[in-house]
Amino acid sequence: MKINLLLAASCFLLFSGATNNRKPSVKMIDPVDFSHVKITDNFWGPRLKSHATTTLAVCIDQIENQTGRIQNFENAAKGEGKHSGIFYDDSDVYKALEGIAYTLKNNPDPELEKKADEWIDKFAAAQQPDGYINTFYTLTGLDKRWRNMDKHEMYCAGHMTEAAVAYYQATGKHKLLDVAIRMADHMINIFGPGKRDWVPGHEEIELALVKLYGVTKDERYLNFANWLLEERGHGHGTKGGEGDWNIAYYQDDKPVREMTDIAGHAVRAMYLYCGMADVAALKNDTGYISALNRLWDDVVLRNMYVTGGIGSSHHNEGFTEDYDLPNYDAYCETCASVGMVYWNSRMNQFTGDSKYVDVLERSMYNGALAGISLSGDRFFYVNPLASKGKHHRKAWYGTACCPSQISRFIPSIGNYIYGTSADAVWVNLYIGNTSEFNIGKTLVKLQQETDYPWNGTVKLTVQSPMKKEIRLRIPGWCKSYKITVNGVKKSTAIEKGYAVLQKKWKAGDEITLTMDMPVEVVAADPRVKEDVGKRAIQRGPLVYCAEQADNANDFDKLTLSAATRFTTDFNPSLLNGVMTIKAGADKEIMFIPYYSWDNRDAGEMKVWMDYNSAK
């Protein structure tokens, strides 16, 4: 929703396998991989444990026993049997495997690794001699492959490639990486300048190819990603489908560097923008970056919900017109919120501007985190901002992109905490952890202690001597804060939302950031017709909602006013421990964090409350 508080290269060069004389990356910041970060706090720590013990088990059971997804690979390897499910179901298996890989990075588990190896053996056996791998077409007719741009062949290949890179990095095993390389080579043999045009109906392969380039250093994969991006907006898509090709829905209405407004399917758009950002960073493509800046303004200022969710329409799982942000009918697919995290992380790396992390954090704590139950075994596909009591999480979906998406996202949240540049450590998120990484030849060891998001106090202990700036993000929601170094209050320069601390740091130095975290009453942009005369409640990074379980009587009549006063209380026995907000009005209203709704008895819910400005 709109919220007012947030504000071609020649064919030869394009596909040459030789190293191009590219300019250095335009990124200001490199992310610190989560394998260097051990999360220790009481908010994310239990969720990581639940993911490893419960969420992955649910995904494995569904994939192996309930849905036939693994059976598809077994049948494809034998070249006999039927394909069960939908043509893109392979992707869910790959995403779950990626989640397994991320879990193994920080929590080695021989049995879990054995399970992953079993799956990889099945994938490798299902690959065709020419490198092609896709169980749907292997079992329904290889003669039909590469005829329909919306049949997700490259989408599935992209998720396999991401899983392959993740598993290689986690274990050093390259069997699946070899499968991904053969599939990428197969595609490059068919498509490209002087060969066939192709516009993937569902983006994903573009960013995956950049990851493959990252581990192989083979320029062909980066150049192929670039070529696929450049294929958009030239009418190729209308020639490659078996049905209607809606150019706006598929982000194919104009060349990507000319894009100004988000349109079509929300998740596809997020993956497209991530692919553009990855290619732009490596090829120093300022045209892509300019387009991404325009698109970001359109998404965040005119098409984003207060929860950081995007995509208001069930009809196209995406967008209609600016400021059309219904609450009961909001789509806000979990995958799209995760996509917002991915994209905004990349935008922050370009610019060193904290506004992108503000949106990342909003999407992560609200839009994405709501996608999984507190027990870790049920999932939302759609995340409305109001419910009459009929919308509930499910154990799985026919289209299971969201459960498998969450299964790979949760264990990788450590990716977003820190960044580095030549002269600085960038602290983006406040999550209790210990970390150890290098900036050039300098060893950096940090310990972060905090009860965030319930409390705004963060203590950062430097555990190794270094001479680097430490840049602390001051969140956009924070209006008042204090910084001390070894107990002494410091006045600091603020650059693009970061407090800059310069010192020759010694082991044992302590930085304390204390952020006031009052309850905020948030108004939507007045052009959002759905929210005229309403307000939402936010505290820190969390958006709150009222649920009927706490407000049993006259739920439809709950009202806030200018005179309403708020109190907060941490309840360790409610919803795995949450900070509740109570609004003292004519009738007391209790609010809980939006991510925690629908974990108790069924009932109504709403984020936006009627508001009486006269009182």
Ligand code: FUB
The other form holds:
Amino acid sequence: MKINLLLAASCFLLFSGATNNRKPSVKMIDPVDFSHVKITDNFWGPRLKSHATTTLAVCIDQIENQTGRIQNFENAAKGEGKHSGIFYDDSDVYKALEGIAYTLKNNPDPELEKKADEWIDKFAAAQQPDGYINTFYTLTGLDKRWRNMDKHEMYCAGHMTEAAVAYYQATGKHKLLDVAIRMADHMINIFGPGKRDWVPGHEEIELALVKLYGVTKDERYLNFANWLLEERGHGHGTKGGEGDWNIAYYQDDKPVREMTDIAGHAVRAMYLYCGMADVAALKNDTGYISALNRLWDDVVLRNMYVTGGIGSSHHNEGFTEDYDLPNYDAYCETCASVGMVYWNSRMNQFTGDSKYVDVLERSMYNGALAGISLSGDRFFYVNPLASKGKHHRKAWYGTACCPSQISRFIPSIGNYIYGTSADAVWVNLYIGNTSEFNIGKTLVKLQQETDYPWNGTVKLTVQSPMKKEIRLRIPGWCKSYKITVNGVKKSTAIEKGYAVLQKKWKAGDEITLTMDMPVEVVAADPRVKEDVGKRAIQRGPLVYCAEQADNANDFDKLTLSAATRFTTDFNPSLLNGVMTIKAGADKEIMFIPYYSWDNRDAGEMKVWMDYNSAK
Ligand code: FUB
Ligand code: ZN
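Given the form predicted alone, corresponding form predicted in complex with the ligand:
What follows is the entire complex, opening with the chain shown before.
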């Protein structure tokens, strides 16, 4: 049964590949890689362009000129000079390179590729003869390496590995892949069963090693990822290293398969869960999947904001108590929202349950998308749900994980639109595109046309004959919809949130999905103290907010009630084109999509509005 997310919202009252061919897989869906998907719509299309023209240029300039991140590699190659910045700064260079690789895959650009090759030459030169690569330790004392488990050596190696795989897949060039392999072999020589224990303070290497396994098919990398996961929760972190070790903060308080509640640092938790899901999928580890299911409930039902953001506390960049979801002080790191997309996509692949894509979509269109300005050159690290007007995006950060995260996320959003299983194409997200991919020997060619998220009409044209089910996700926010095939209304079975369409498809067959997209008034779970007596506004996948720029007077007094009526109006010249919502309350309130806030003059903002239930 489909549960109504809108009465709920997050912690709200919701409720509502690579496969191992030795055993039947626990994974039922393979994602369709973004390289098979050409995005053509008016919402994401311009964002992809601005990413390629602006965001990447900002990242390159910051990395090369405004900070010493490339200089660190040059110094490390020479073995002289200082390290500048923070010990994990290499990771931003790798993440930016990963974003470049994804961009090159769909938009070849010789200049950009030359820049990437230049960087890669510098990385390779900075690699030590034994395979180790990390500019911080190379420049501050290699004798100190592999002593402090929180010094992000494996985190940086993981991001380098992800970039290496992405660049190899985009260009066929394997220089960086060779660097990644040498670093992985270096780690495997030192750590592992019968060798040294190690608990990476910041997860990331696990999912990266699975990607490395994906391209090399060398099982040592998969097994090492699995071993690293199993290292957690046995006290190795407190025994083995120097420095403070807070077992819950690092997700080292219990063995991963026994985990029940999310705790500690939010981004670390997301990367951990992705690594667990990846290993589970290849090793058919149902114990990991059970743990992930428990953790998912804990995250989504008790610890997630209506924006799909997670990790409310500035103190630990993570979690405190259940239902502790402050608005002004919300942390909601951009990386954590992107992590929710990564994790929920994997969860959906185990079960074919659309509830995971509902969360993915919530985090993507709200928590993550707010992380970048409409101009593509400024970034939020922290994403509060209310502001007194002092919180603004910046061109870069000392810790620049969020800009570099966004720069690898945006060009790869095509990853989340389709999935495949032996008998079906799964349509997860509604984004205009043309796509071509295979299910076994069957060619699948599809065209999606839509103005989503502004309206809920989607036209899907089959462009090549095929005999596969088409499974259309009916989003959790959607209460009423209609499906036609070649103009004829269809009533279909709904399985785990997907409408199942079966037919021998011909080229030119047209499916239309028309989803009603009314304005919804959302209440939080009453245990969220900050939202008692408040309501938020959502339309389709978008959470809305009121900004002072549109509601100049008496911002503190804006109030909704049961009598409030809403009207919508698409304004093409506001905020690059947005559907605005006006609430005809005592005093009219204008709402804009949350992702678009702080793109005009500084002012107050809020998502959760006072609500007068007496009226
Ligand atoms: O520690 C590396 C990154 O910096 C984390 O993922 C972010 O939360 C920030 O602390
Ligand atoms: Zn971040």
